[in-house]
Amino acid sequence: MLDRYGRQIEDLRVTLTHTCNFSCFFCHMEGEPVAGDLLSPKEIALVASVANEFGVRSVKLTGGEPTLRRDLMDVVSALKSVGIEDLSMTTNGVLLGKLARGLKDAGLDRVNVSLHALTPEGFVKVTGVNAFHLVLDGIRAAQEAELRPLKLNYVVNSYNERETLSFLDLAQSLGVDEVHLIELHPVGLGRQAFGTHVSLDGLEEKLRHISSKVETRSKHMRPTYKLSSGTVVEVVRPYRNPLFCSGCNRVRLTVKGELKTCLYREDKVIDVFEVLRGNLVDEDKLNFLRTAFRMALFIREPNFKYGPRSYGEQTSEVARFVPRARLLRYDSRLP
């Protein structure tokens, strides 16, 4: 199913909780208001299997932190059982030295760790929390229990952007399959904390000279570097980027019930709680859940529809995906 842009939706994000043990300065927390009451595992399948229904193959479990869940395993297995072939999840990894081997075995198919410094004392002033040497523990649990792809995101700003290729060194020491390197997002913290934005234009130009092959990915027409040790880094550049939009092949389930259609809109949201948790039985309420993902298709658009002059040949790239796009001036609600 495509939206009115020609954007094809594949991918379910799927927010499990609020509730962290880290307090990262520059959390988006999804772009959601915090809320109370949680999906059950059997109401978050109904969500995904009508999704499957409309192209979805791929879920992400995040949070907050998704291990935090003690009926983690349970929505695991209840995703796996209604035919998502690629279910992930986003983690700070300090749990999954534990819990790896039973994620793999419930269903869970990979993990992207959140890893936002090279060391213990730069790890402490972006998470609050000493528990570096947990989460890398977490890291190798992940690659024994096989799950993979296994991937690093490490958000860039102006603490940690020196240490960057530093950290690519430790991803492929660590044997890691991909790092994204990922822009400063002005949602949820990150508002406060966007002093520390750097772009990452610096970065890209040194990872030309350092790769072997460059590529674009179609998901939010992300450029890929792939080093000589075969670890991929994916650059993500959300910020006021109408290329990203218009790859974007997203929607998401929030932890209140709702079909979110873009992380920085609050507009664009269809919910479906009540539907979830009413007295009906369950075809009534797959029925209602295939209207409301018609409805999420028809209101989802780009945040970012327009690009300057100054992208130049970029531009007829952005307007092969957005085809209403005039490609003028920018089309932000964000600083």
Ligand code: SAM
Given for the second form:
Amino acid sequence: MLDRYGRQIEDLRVTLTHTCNFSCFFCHMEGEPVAGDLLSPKEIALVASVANEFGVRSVKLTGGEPTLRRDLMDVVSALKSVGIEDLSMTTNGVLLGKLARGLKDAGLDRVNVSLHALTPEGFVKVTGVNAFHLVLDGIRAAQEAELRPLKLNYVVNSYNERETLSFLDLAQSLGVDEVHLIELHPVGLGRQAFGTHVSLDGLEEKLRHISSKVETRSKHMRPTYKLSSGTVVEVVRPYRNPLFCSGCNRVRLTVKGELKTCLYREDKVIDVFEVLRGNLVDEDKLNFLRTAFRMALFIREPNFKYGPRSYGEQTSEVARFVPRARLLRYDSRLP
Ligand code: SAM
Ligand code: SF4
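Alt. form predicted in complex with the named molecule, vs. the form predicted alone above:
Whole complex next, starting from this chain.
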């Protein structure tokens, strides 16, 4: 299925909660404002099954911190049961030590673990939490559980930029399969933290010199460097990047039950919460969801179309991000 710009939809990104046990200073919260009631595993699976009919083969779970959902195993098995081939999760990794094996058994295929620092001190500066070693334990547990390929997400900013090449050495010593170097997005708290944004031009230049192979992935047209050391590094550069948007194959399911067609846009959404929660039989819900997907495809458009101004138009967004302590009230599924 193609949108009006000829872009295929292959990937569904599902936000499971807005709650988090970290406070990363740049957190974009997937570009979503605060929500109340969460979707159930069955409701999420209904959306995924229709997405699957529209060509979606991969689903990524995100948040907030997805491992804080008490019913995470149910979400995973419900998604696997509707035929999602590639089911993955992005996590801060701190609970993976406890959960990795169960997640694999429930049907999760792989994980991305976010790690933006080389040392416990650097880690506290980014996340506000002293949990560097717990995350390393989580990475090892995920590897033991065969949640592979295991990828590390590293959001580059002015504090950790100089350590990036050393971080790649750490990744290699940990035996991870891939590293994603992510440009800081001006979304959510990332807007406030945008003073720490750095261009990834210089890093890409260095990567070219130490790579044996450079490729471009179709997803977001991401450049990928195979280092002579064996580590694979994918560079994620969405900021003012038409190429990135041209290769965008993603639709999002927000925590409050909307199909969201772009991380940066609050307006291009189709609300399916009432359909999912309403008193209809499943077949009717599926039919409504099919219509909603067709509409989402129709309204989907690349963000670059609006140029740099579109970032300025999102200023109201930050004000709607509330402190974590207040978010906790909303999530009844917290352990
Ligand atoms: N809590 C999980 C985690 O941190 O991996 C999942 C949710 S987090 C919002 C998803 C991914 O977005 C993480 O890799 C995180 O580092 C990244 N991220 C958060 N804010 C960002 C920003 N402003 N710019 C770029 N990436 C960001
Ligand atoms: Fe939590 Fe940090 Fe992930 Fe945001 S980026 S959801 S604060 S771990």
